[in-house]
Amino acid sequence: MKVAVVGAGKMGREVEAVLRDRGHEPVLVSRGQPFPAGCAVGIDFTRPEAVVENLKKALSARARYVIGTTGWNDRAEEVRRLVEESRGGLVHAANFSLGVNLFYRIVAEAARVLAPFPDYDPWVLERHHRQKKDAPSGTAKTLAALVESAAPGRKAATSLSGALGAGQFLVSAVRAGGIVGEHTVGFDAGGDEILLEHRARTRRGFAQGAVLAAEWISTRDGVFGFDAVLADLGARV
């Protein structure tokens, strides 16, 4: 299958390598280039402000699309409308790592178990390389939403001008060096603490998930999260 790799940065190169390993033909697309003809799917790891225009080009070429770029949620409804009107297909995720998506399930269950015990005060910390543009990361926001949904009344705060308010918990970000991606969710009761952590050692895991999503969406219509891909693949095991 010919797959357009939209964005020739570090993630784009990882995606290219995984596509070749799985027998596909990657076509690299740099900024400003048209979407290449003959590609069944495009995989986008570019910039938030470029996502919608990149998607439009892919849909015009009758290609499905995978978005691994974060920071474009303010245009999510527009993206859904474009895909549905063109009868196209899209998979998007804040994080395409299989491990992170399993981590979501672990955090959701831990938050549910601890919800009746309000002394266990939650917090979320994410660490990434200094070039990452959005903070907190999309993954950290997803983790915070899982904690919120398990305990109504809990609300995430991403900045502080004073002490945390009642029911608030802090979502923090660190940007330094070449950190690939680390996410920690803690529950602190003063006397003890429960820590859950996921660390990405390389970008390979993100690329593998994006390629799995591209293979899956190539024959489907609609807008999906990566959880739909994993649920379908898991049912086949």
Ligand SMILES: NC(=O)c1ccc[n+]([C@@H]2O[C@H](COP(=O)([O-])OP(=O)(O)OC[C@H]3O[C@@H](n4cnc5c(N)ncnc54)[C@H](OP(=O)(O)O)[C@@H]3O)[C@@H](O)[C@H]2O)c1
The other form holds:
Amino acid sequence: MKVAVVGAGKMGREVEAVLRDRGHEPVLVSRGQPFPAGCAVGIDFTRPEAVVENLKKALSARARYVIGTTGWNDRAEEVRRLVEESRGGLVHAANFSLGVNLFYRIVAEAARVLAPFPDYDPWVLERHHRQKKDAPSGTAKTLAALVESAAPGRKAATSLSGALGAGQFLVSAVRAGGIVGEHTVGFDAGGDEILLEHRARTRRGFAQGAVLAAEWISTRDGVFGFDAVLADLGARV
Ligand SMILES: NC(=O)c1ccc[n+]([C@@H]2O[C@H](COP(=O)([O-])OP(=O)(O)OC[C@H]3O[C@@H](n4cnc5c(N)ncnc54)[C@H](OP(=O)(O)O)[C@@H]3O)[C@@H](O)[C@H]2O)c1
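Switching from the form predicted alone: structure of the form predicted in complex with the named molecule?
Now the full complex is given, and it begins with the chain already shown.
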């Protein structure tokens, strides 16, 4: 399958390699270039401000789309409408790593088990390389949402100007060097603490998930998350 790799940065290069490994034909698309003809799907790892315009170009070319770029949540409704109006297909995920998607389930279960014990005070910390443009990461926001939904009354805060309010928990970020991506969820009860952590060592896992999503959406219509892809492929996750 001919696949447009929109954004030739760190992730775009990984996606290109995975596509070749899986027998596809990648076409790299840099900023300012049109969506290439004949591509059944596009995979977007660019920057938040570029996502909607890139999607419009792909939909006009009748291509399905995969968005790995993070930080565009404020335009989620518009994105859904665009895809549905053009009867297109989209998979988007803040994290295409299988390990992180398994981690989501572990964190959701931990938050559920700990919800009746309010002394176990949650926190979320993510660490990434210094070039990352959004903070906290989309993955950290998803983890915070899992904690919130398991324990009504808990509310995530992504910045602080004083002490935490009742029920609030902090979602914070570290930016330094070349860290690929690390997410920690802690539950601190004063006398002890429970820690859960996922560390990505390379970008290859993200690229593999995005390519899997591209293969899957190439024959489908609608707007999906990566969980739908994994579930449909029979992954016992
Ligand atoms: N979902 C996941 O699993 C996952 C995993 C890792 C990263 N990410 C996200 O993916 C995004 C990219 O990460 P990265 O580490 O690859 O960043 P990066 O190395 O900075 O690469 C982004 C590339 O996109 C290019 N670009 C910007 N606007 C474009 C446009 N309109 N059309 C085509 N190319 C364009 C940039 O070119 P210029 O230099 O000219 O701007 C750059 O080459 C970020 O949002 C990051 O958070 C997601």
